[in-house]
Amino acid sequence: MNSKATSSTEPEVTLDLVKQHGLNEEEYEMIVKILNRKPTYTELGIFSVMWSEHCSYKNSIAILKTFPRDGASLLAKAGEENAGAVDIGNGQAIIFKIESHNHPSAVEPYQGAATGVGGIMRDIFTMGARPIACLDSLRFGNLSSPRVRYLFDGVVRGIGDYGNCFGVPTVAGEVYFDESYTGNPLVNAMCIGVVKVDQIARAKAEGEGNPVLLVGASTGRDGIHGVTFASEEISEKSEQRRPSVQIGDPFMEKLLMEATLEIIKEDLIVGIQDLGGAGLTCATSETAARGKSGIEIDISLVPVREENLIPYEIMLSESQERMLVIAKKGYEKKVQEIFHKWGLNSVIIGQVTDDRMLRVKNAGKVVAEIPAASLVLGGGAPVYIREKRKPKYLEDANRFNPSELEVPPDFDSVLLKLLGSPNLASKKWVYEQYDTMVRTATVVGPGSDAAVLRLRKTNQAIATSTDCNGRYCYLNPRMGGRIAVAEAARNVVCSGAKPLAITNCLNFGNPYDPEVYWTFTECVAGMSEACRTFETPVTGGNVSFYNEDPQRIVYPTPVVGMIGLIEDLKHVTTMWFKEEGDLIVLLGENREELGASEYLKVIYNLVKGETPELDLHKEKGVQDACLEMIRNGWIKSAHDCSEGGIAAALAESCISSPNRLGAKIRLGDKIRADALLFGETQSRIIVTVKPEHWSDLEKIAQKHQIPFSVLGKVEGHNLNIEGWIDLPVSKLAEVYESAIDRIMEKKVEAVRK
């Protein structure tokens, strides 16, 4: 229904008020500077959450721009569009971005996650693209406790029931357990779309007297405030904020994917933008000043699913399945009726100006009216670098001597609790809600090192990856970023695949606090330098700060989703061991590291050392080199060290395999035993290779100068690790596939506290 909006009653704007709505006197200043006069309560609003943390970065934007974010085949610089735009070939580029709900989630887990899947495939259809596959980063505390085994529970339900209903493979994604996600649980989600060059549809306003539409879902109070409820800390108050958490409805998103697309291919639009965190308010400003143009809007025209609902909370409302329309004038007659022929609101709510404002009326009455760019990032949205300093923690938890720990006698044992522990053991209980191979792109899923999706009516395909070790990044912020861009490379070369460019979450605690600061600029840094390493620019992102609840703050985890072009279908790759007789061949080489292991947290509930060392040249060199052999087609599998080490990765590669092929491998390094075989040295990649390959290898490995050494063979049914490790894969399978389902055996209580 169309309701004229109620204007009665609006509350006086105090410093109190303004306070209230997380801005602090020095910005209610600038707001009277840019207004030249007091704000309206709407108005209020509209700042409010435009200059949140969650929609004007404005404790981030400073360092976001020390990214490398050029590239040759780039087709939108970050933070120019809706997502990132990579140029692949054949008229076809590929959109993709990352984004958190993280606070969502946290009080209302399933409506949270699924909400937030339906956000980031807005984006990716908005600019023209249809979705082709989704993934997921998730981060829990430990799963003994029942409520974090609700949260997970409803976590994985809701990205699986969204997805599944709306038709998108869910094909890879990580999931990791540790405590300081305990109260605020991370929720990362990316999409992937494919469009023709041509037809990438933009997100600005521009061409006065055009026609500016809401099309989509009505309007209603859920998500009010939801970008300023993502920019606090989470608290018991927290749960008082459930109405901040939009409800999602995939079904009447399918429908709105369909028309969209249709209306992008009639070329019926000067641009488009979904209603994500701030809603009408954020679509109509973020339009209007990338065009450098105004918007004049009047909200009675808005269709409402609700009775008296007031201009700031129209404005703010980020109720789900809408899009803002800027029709090309005189066309707007058929985007209203391709929009009717799929059952959908399709409003003409105000036009175009040339004169750079929002303005938004009330039946004909101004109740906001601000210049557009004041709202927006690199307009008069205020920039703050804040005060850092390096964690005093670091010097206790950097400090670590493993000549302390007694070597364990028994390395079956080790190595098969490690594979039963939630961060290594197989994420099947999670994947398996999901639908992986909907429309048939899907070549390689969930269970390899990245997921593998064909691109039609080519040979090509796109391998993609989202990767990060919080632990790294708390115990060594900066080497932590560089591994985080590093292992999500390394997964896509295994798979076959050039790395081609990033997106990335950003999940941090609160900016204000120095040490937290510190941590996030140290993070970039170390991004930063991987990425001009492999040429992987960054197209976009999210920034999730205030992750922290009142006992802890999350592991700094700046997530990595990347992408990586293959540029003929036999040179896909997967991790399982193929063939008894192929030789099993080490890229790399083995060092004595144990610091921040999995090894050491699960064996002995430490979180110590340093974090592995990455030499980015050396890195390069093993990647280069691993993606020619592939390339030759002289590889038969090939998998990357990381979690775990060198036991759990050969132990991964015989569990994978069909047949449940084992190896027999020799390590002659004379360094400490669970170093060797626990340890998580970078830079390592195992992959195996028939004998009579052996010498070509070799002489690759020679050409980018990296180490290069037979580990053993594929054989039998055992993984046999001389001297140290002799189990049946049988048994091994058995551990690493049961672990995270018989755990959520237990009966998932719905517990709110």
Contents of the next structure:
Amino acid sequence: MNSKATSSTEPEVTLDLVKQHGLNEEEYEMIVKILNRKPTYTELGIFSVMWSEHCSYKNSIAILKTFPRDGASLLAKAGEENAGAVDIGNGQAIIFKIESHNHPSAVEPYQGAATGVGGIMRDIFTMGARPIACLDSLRFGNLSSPRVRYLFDGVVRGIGDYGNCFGVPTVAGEVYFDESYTGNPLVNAMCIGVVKVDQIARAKAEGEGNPVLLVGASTGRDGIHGVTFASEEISEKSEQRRPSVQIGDPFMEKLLMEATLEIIKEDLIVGIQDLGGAGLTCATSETAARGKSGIEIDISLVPVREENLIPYEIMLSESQERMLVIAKKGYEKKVQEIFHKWGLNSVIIGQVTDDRMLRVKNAGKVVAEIPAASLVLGGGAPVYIREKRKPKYLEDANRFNPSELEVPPDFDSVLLKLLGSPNLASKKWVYEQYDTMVRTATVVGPGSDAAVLRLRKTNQAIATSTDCNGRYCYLNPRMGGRIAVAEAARNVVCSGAKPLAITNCLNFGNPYDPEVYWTFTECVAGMSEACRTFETPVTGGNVSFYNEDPQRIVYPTPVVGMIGLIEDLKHVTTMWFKEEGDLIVLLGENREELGASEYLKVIYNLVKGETPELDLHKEKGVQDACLEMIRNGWIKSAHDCSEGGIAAALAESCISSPNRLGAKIRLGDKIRADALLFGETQSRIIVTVKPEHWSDLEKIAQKHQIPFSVLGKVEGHNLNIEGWIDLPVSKLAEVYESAIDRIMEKKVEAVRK
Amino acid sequence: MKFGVVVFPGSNCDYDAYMVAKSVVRQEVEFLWHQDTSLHNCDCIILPGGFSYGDYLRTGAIARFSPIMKKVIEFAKDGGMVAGICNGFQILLESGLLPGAMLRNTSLRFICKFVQLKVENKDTPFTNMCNQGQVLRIPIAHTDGNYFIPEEGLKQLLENDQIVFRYCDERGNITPAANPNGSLDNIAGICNRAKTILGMMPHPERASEIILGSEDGKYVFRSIVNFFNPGR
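Other form of same protein, the form predicted in complex with the partner chain, not the form predicted on its own:
Full assembly next; the chain just shown is listed first.
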């Protein structure tokens, strides 16, 4: 069915209506100036979504431009295309990006998360790349709350059902729990794809007269103003925004991908862009602006799934699984045949023009006419630098004197408590609901430092990880930003890869709050410093502001999605202990740093102190040394020290070893025992080697001028840290692996009993 | 010999099965499109895993009506070899080529992990390279893999040695704890009376290269090849 032109009169554009659309008076004046007249209702809708925070990055773009965004192997720079593109040699490129779907998931966790996954995958295959892996970085409140459990359960199901059906393995990510995310969970989805360098599709409209097609699902009322919803805080009223949440259909998306990759491979198109946030409006205006062209469409031709949609709704609908295709003139029939083969709609709705206007008609009558460039980021969209101020809370939060805390008498129970706390515990309950293996490329799945995916027809592999500790960023945003990048790099290095590039998802509160804006700029500065050190440019990503509920602002959470390249499959390294008798060696050093630790939070319920110091030079040395040791073939396991400190890291290497191998450890450092065991000093990697390689390792460590010490050896089936901890690995494993299961499956257990 | 891998809209393990046939056991292999009405002289048809037609309605329920399935059913009834993996198994049940039905997993969740399978019958074209009682390590990935069959049907499966794989622990013990989804009698895979049609929930194509964590799935593919070219 096609939409019928409605005769219903459209609301008159008033300042009140403008404000309801999330635009201020000043912005409205800009619109009037651009158009040289009052906008129509449809035009107001178009401006409001394109100038929303979500689409325009108006409050962040000036800061984002300070990220290092250049690199020799970059094929598409941040913002140029739907996702970043990195050349990995052999004529292949990696396309990858991370994006948030926080607000929809706060209201409707299942569909919110599912469409988050769907949206990021479209960003990847719209560039001609077949998705090879997804990652999900998640944050929720405390699991003791039933509402939080509902959100957690729904998000995990949504991610699983979408990715599993589509047929992409979900291989890594993180899940953290903290009260700051209670009403406003974070759902950041990342996707990685592979494409031949000469087959990367571009998101632009060029060539006057080239036909413009809308393909895939039909258009309905779902998701209207999704982007505006994403640009305000979560409140009691958010429930009313439920219709702004899109509905996903992974089966349709799978067909859409196959058809899309086919038309790109057959070289039938000049440009293509997926319809995500701001739907048809965003896809038409952005492709036209990028191609320095215009686009003219007639929305009466758009296939719809509901009656009486008005032009405003069609332009703003965020119905999922749709793409805008700019075909080469004369090849549109061929494009349509391919979509027909996959059982999908493909309708010519307009053409490329040379007047640089976005012109929307309804059955021939013009309903909107706007210079395309005026709508987009980098064109006419507003750019603001907001006021910033160092937050008041920091003075009190950073003040912390560990000597006021007693050193606990029994570290066995402390370790068990830490391993059983949801942040440290195994995330098996989550990732066993994801298909982690489909497409048979997963060499290392979830549960090691990074996931590893082989690249077919080569001897190479990609390692990938997402990282961010929000508590670190809360207590010191600059250091937290640095650590997020450093830890992601450390994780891919531990897996045998050289870090290549990052994407990021910057989750913050309301940017009009000067304290929020300060933490935002500080995090970006810290990340930038680290990216320069590791030579990992930022290839793009997403900013999500307004992550607040009425009680609280989320911790500043700039999630880093890192990819690294493993040159030879022989270098793939995992975190678990391999063989009794192997030496356990620490690269880096233990320092007395208890601030911001999981230990303080779990044992003393304190979010206090200074974030651990991260010296970028030292960090780089540790990573370079580790990678060199791996490439020399000496390293049998490598694991980074993060939350829970050295004790948790050792426990994880024991628990994850298939034979539950133990370790005998002696820590000689003269620092307070709890800081030594559970402090989160940065730039530490625990590796194991055969004893005969000890001197080889020492040479490499000296070359990179890094501290280096032997902690003990792999032995028996107990984790024994002399003087402090002695526990059977089976006991550690039981606590670690069942913690989340026990919280989430209470009902099931009750039934079983 | 020649494998044929059926591609339904929504199949997503088609490529994985194809690659094992081609690159691991090095046989001729071809994709068969769901709208095709010919099996292109394939000797063994694989119905791969995935979500055929989105699995809306019920798993495998729509796929059985596709044009290619008409041919596959004829072929199977004539004694042709067919292996259904995961969604393929579900389609075989819906088509009536194998007895029984799938219920939701008892956890009511999708489960993806490595499990152990015990080879309960090595005298089939799909398991002739295994030892009786051998334990294979192969992953599962499904929401509806809780196999059910009424008592009378189970009796027949047992009498005719139609149970090919059962979920077991590392030592080969068939225990409730080793049953990941609630399947009756820990059943993971069955065949027809003639032993020419196999349905199994675990994914042998995901465990056919050591780099993926296990090569045990290769036994199934090598057995099929061995059946056609004995002693190769």
